[in-house]
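Only one chain is shown below, in structure tokens, and it's the form predicted alone.
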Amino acid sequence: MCMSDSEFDVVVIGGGSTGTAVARDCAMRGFRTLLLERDDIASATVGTCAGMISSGLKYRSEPDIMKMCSTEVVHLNRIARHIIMKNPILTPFRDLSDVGSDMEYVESYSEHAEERDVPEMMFLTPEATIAIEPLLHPDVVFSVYYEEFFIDPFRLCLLQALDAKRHGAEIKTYCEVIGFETVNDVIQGVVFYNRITGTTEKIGAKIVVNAAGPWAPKIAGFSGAELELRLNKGAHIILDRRVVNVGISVKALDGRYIYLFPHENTTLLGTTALDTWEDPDSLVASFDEIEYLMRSIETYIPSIRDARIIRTMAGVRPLVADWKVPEGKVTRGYQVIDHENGLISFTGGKLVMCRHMAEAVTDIVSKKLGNDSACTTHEKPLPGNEADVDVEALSAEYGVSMHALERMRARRGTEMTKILELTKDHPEWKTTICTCEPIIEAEIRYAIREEFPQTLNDLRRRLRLGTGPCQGTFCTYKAASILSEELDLQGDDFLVDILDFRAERWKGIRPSMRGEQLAQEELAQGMYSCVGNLDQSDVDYDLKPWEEGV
């Protein structure tokens, strides 16, 4: 074991939306903070959500939760507006009998509309509904119009981590917690396996915050504490284009609501809600889940199967352990559990609540450690949100297309000028590497230098590399070459990373293999296995780039 003399006030376990928010709040209040993530930032549960920072509409039976969600939308728009989009949404109806059972939420939604700067819900005629979304079924009798905000969850987590780092926190990815050092049953240190160096390390900790989501019970168990969650699986389908003009929310075949949301350059169809006892690390969307979503949405969008399913994704909601009620009745609030042994855990929660959850637990940490600093995470902007960006002027100044710059602005905000400055000495870095997104070479190099990625999959989360219609078919080799040059990767490491990236894409592609997607994947396999001669006989695929010598 590699021993360390380092001691931290707070060690945060988990690099999702809540963990990075906690690290940011703790660092901003002056605590010596360390965040440990076993993989990459935003590499697990948060990366499988739709990105909605919900107004809390579904939770009208919990007015406090609804109010909290609405207030947090306001805070997030203040601190991270450059990575937030406002989506108009239609809920169409084909049966007037739904009016009585489903209209009671209109008043609840409209109650908080003004503070979120959105209009109150509106009822639209069939003609107005079809005019907004011509693909809807012609039998629509009316619809409800409203607006919700969406955020890039990957960028949110990364920016929170980067801001925590700027305030003095240490961020360690690929470091998996494997135990605690205790004295009289009180945690004194955290033991973790560093997957990059291949060493086991230990650091001192006054307080540990367990923000590991579905894996939180495992972390709590290392200290001898018990923690129960109600794990609930949600699956999404990703379509190859922006199928609809606005978001569509409709009743599924079983009476639940599902949604079809334009998302970046694609469309998300989701979501399922199934209690699960599967390993969260091995979840994939099932055939039945895919067909449930497709058959449900095509009752309102009959042409939905004209679009190609390019990928699926599945994640687990770590709900509060409330049993003997339907999943939809379980609170979407959260609990902070002090195990009274130096460990504090979360259960429940949602993406929109991550900052609120962090404030709640950091208040507890502050009280325990005698710090009376106030929370300012709802006031201070995240990196890139300091001012507006004139994309047209930047395009004229640097000679980069407005399309590429607008996509860069949606990730970077004001920090995009640092990337464009790189092209003055290296004009060749204006080359587009990922044409689906698009992403230029300068942004890839900047991300590698400033945002601590270790793999192509990490770059995907930083930049949406390979997430478009071709699913990395044409950009993987080019991006891998840049990553190898920047990180000085050697031969087999370069090839292993490509295989690992393609395998991660394949995990989401395989469950939806049908129709035109079969031809698409056959093309990709032919390019990599035949033209590129990249198969498992070339390299030791069991060996990760950071595990050499383990």
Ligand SMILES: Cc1cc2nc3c(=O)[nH]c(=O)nc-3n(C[C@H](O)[C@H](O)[C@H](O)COP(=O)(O)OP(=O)(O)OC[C@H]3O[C@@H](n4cnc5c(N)ncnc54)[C@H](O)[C@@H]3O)c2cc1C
Second form
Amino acid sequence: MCMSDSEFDVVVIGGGSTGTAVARDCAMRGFRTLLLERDDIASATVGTCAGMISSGLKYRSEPDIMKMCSTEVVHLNRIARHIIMKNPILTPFRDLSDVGSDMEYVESYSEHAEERDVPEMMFLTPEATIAIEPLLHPDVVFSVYYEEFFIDPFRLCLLQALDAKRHGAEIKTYCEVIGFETVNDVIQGVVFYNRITGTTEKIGAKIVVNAAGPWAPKIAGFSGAELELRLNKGAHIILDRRVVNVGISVKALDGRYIYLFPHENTTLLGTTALDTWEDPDSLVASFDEIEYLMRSIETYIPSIRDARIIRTMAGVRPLVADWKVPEGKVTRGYQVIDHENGLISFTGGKLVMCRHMAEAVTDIVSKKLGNDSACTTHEKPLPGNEADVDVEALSAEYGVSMHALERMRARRGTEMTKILELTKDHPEWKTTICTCEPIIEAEIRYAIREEFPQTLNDLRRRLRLGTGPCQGTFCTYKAASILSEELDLQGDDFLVDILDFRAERWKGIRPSMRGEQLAQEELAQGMYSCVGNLDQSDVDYDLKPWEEGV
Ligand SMILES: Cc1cc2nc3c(=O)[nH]c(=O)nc-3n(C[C@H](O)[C@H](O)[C@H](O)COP(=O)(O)OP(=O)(O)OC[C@H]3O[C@@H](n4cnc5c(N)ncnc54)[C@H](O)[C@@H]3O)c2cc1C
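Switching from the form predicted alone: structure of the form predicted in complex with the named molecule?
After this comes the whole thing, all chains and molecules, with the earlier chain placed first.
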């Protein structure tokens, strides 16, 4: 074991929305902070979510939570507006009996609408509804119109991590916590396996924050503490184009609400919500979930199957362990649990609340460590949100298409000028590498140099590389060669990375395939393997010591 004398005030476990928000707040309040993530930033639950920073409409039975969501939408729009989109949404009804007593949500939504700078909820006639969304079933009798905000969850986590780093935090990805060092049952240090160096390391910690989402009980267990969650599986389907003009939210076959959201250059259909005892590490969307979503949305968008499913994704909501109520009635609030042994854990929460959760836990840390600095995470902009960007002027100055730059702006904000500057010395880096998104070579090189990706999958999370209709068919090999040049990857490392990237895409595509389409795809996979010499049998995967021989 490699030992280190360095001591941190706070070690945060987990690089999802919660952990990165905690690391940012702790670092901004002056704590020596280390974030440990076993994989990449935003590689787990948060990466499978819809990215809706919602008004809390669904949780109107919990007015405090609705109010918190609304205020957090305002804060996020202040600190991260470059990665936020406003989405108009229609809830159409074909049957008046479906309306029931539910309409109280109109009032709940509208109560905080002004604060969020959106109009109050409106009722639309069938004609107005169909004019906005002609693909809707012609039997619609009326609809409700409202607006919600969406954030890029990958970029939010990354920007929080980068901002934490700018404020002095250390961010270590591919470092898996495997235990604690304790004296008299009180945590003194954290033991982790560094997957990059292949070493087990120990680091001193005054306080540890457990932001491991669905894995939080396992982390608590390392310290001897018990923690229970109500794990709730959710699946999404991604369609190959923007099917609808606006978001559509409808009652599914079982009476729950589901949604169809235009998302970047695709459409997101979701979500399911099922109590689960499956291993969160091996989840995939099931046949039942896919059919449930497709059949439900089909009752309102009859032509939905004209679009192609390009992939599915599934994740687990780490809900508060609130039992003997249907999952829809479980609080969507969060709890902070002080185990009184140096470890503080979260249960529950949502992406939209991550900053709020971080503030709550950092207040506790501050009290314990005697620091009275105020929280400023709701005021200070995240990187890239310092000013507006004139995309048209940049396009003229650097000779890159408006389309590519508009997409870059939505990821980078003001940081995009640094990327474009790179093209002055390397005009060839204006080449488009991922045509679906699109992404130019300069941005890929910038991301590799500044945003600590280790693999193609990490690049995907930073850039949306390979997430469009072609699912990486055209960009994988080009991006892999840029990555291997920048990181000096050799031989097997290079091949393993391509295989991992393809395996991750395949994991999402496979559940949606049927019959002939599946046979064709298997053939295509085989052809890529032969042409690219990607036969897995020779590749030496990097196993963790405790996995060897398994
Ligand atoms: C289908 C679905 C849709 C959703 N939609 C929305 C939505 O639209 N809006 C919204 O607000 N919320 C939504 N949510 C909820 C939201 O995604 C989650 O509440 C939130 O993302 C949880 O973030 P987290 O950081 O707590 O967990 P995670 O993102 O799971 O992060 C935990 C991290 O801990 C790491 N980790 C685990 N074990 C270790 C270890 N031993 N060492 C180091 N690191 C470790 C994991 O790798 C992971 O990266 C949705 C959830 C699902 C499943």
